[in-house]
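What follows is one chain in structure tokens, specifically the form predicted alone.
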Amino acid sequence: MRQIALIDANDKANYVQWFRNSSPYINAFRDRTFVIAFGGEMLADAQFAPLVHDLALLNSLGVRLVLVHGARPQIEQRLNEQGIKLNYANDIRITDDEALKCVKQASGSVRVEIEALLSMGVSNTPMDSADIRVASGNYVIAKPIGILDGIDFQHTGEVRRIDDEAIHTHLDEGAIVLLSPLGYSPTGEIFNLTAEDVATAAAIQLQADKLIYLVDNDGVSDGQQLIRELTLAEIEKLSLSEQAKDIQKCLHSAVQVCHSGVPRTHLINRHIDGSILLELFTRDGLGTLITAESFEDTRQAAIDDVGGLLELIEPLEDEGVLVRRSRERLEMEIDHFTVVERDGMIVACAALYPYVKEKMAELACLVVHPDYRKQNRADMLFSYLEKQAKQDGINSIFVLTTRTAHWFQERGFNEIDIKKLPMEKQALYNYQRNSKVFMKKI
């Protein structure tokens, strides 16, 4: 803990701010079930050891972890060493008797290596000598794929069900559960599975709170940049063929689990040290988040939002940009406010006060959190309120401002005389603030 003394003042401030901002997630994730899937490349590239510390930290915070590992590079290495040809059909490995031996050897070796790393205390960290229990076993019941298009896939299978009762028992005891890409049938056969199939089935049957894939790139791309958030509706509009094959598989899995009640799937870059912590404990993360519904919601404010509204607008009140509003006033006027909520945090707000007789409305208290400016949220919120005003029979919107005149002028507002305001508003005009008045016909 004394190592923080070596950090400079700016880094200390950033660390304190990050830690404070992460506290809601620490509370929210306790006793939640996360299924985390990664390929055998994590071990082949010696990237798993840093991840162990992060998994140990999550486990110590009360997160119920189910790990699903792949073993593709290890399997291919053994097949190549023994001169066994790799046979695929429809991008599915055909597992014959000889290949199955390699699959069992590779999967067993990977499983043992992961268990060993998780059993080792991480030295020189707060997790030193941490007692992490790992449970693995025949929790995946499988069936053969069988014959498709005349091709016998032999020992290649698919998940039939997960022994969720046994897994929940281990999770209740604080253990990390480890699932391999092998499945067992009631007749005693062993089948070669994909890690994606196992992770998908486990997330659904355990009704996990999150399914997390550690992938080879940043996540889903639109061809130019990372797509931070996707809903199921947006996935349908994607050109999947433009995505990497591992991303395509993860997206297919995400759609399945979302439709089955798992609220969130994360795709994060396995090459970034600490990526899983950055994704889980920061509001915007660093990968792609897939949800059934939008991660960000624009809605009418409720009384429970008053605290968040005060936190958002008070800095601008202190600067004199906004007229100061007491908690009592906010509570009384809460029905006039619309908020943009992002993962439980209010990042923008605005109020619309109608003057029904004059068919006019005042736009007030349009605020966007500093971290989320320059992302068109103010425009989107204004468009939302403009549409709402039209539906309510409003013909024009006016605003009083001292510091943001140009922003409104750029959006079609024109300066008007105070006398054009509703009489009720004219009576409340504060001549000391000397606000300019702008109006827009809608």
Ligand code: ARG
The other form holds:
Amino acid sequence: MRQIALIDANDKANYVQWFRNSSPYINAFRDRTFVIAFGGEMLADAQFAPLVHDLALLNSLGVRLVLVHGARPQIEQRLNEQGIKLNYANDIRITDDEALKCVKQASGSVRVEIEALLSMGVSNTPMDSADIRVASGNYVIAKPIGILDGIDFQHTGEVRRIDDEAIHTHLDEGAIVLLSPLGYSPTGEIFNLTAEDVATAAAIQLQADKLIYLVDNDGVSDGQQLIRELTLAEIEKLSLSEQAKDIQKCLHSAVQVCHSGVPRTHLINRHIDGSILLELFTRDGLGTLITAESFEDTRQAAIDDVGGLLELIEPLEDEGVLVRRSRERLEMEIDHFTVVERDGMIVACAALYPYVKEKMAELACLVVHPDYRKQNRADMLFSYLEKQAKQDGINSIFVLTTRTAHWFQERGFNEIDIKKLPMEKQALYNYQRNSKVFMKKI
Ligand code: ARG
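Condition change, the form predicted alone to the form predicted in complex with the named molecule:
Every component of the complex follows; first up is the chain already shown.
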């Protein structure tokens, strides 16, 4: 309570806004399965304890969690301590008998540490006494990589299958399932696996809703800045060799799981406190999201969009920038509207009213949500409409505007006399509003 009293009015408003905005995700994620993978590096990180708390929080919100941990630094440390040389071929570690011992010890100790942290609950909060059960076991069935190009990889293996039934049983009981980079063969052998391989196989076989990788940097970058969203087609065009090694592996995995029906793969920075919450509970997240189809979609509006459209345009009607449209009118004219939908929310819209005889169309109600301005959306939407209009045999687009003339002028519109408008439109012209008329040949 004391803390709440210290929050100023601004923070309160932000908090309320933030909580409201996250609630659709809280609901959407209940009973969903997320596979979350992180390297062994994470354990030594200052962010590890807060991450485990966030995982406990997700568990308490009803998310079915499967954690996959790596153990590379821990394995390497043990090998070094014992003076055992590391042997790699094609970037894959060769696990001989000595190395396998280290792998077993390292994976075991990492697993125990994670289990201990998860047992701790979230101290000094109402979640203090929340009991979180962790299940781990022989859920990964593996096979040897075998001999590749004459090199015997010995105890290095790959996933053969995941015991999804056993995992689902634990998830049904509300437990968090923890998978190590180890796999067992039906003949009782143990194999060293990569965390990515385990995570990929688990996400696919469990038909997870998300695969989440906690990585060393912000996500996938184009060399200059972070790419926030990527489709499979866009990944194909990306030059993978320019990405960091761990990102390459994650992308490879993302493509595989995406092809197998896992809808979303996220790459997020493990060094940021709460990064997983920011990614999951905000519409824009903070890392890179990989999906089969585009995360944002421009499409013709349908009757179900009326509510979202009203929310978007009403503030501008209140300001007098747009002429007021009633819900009924919007419903009637819905076919003329195009919307940009971002994860269920309409972030931009525009309407095009054709005058077929005159081969003209009026562009109206071009609106972009305040949070998404200055990101080129209006331009994208406009070129989308321009293309559509052309296909429909329209050769000029006009707008009536009182306040945004410059935007249209910058895009090749010229002011014209009202008399150049279709007769039908002239008859409706509101002299009191005194809008200017701009036209563009397309
Ligand atoms: N919070 C949403 C989700 O978890 C959207 C995240 C969007 N992330 C992004 N990098 N664009 O699915």
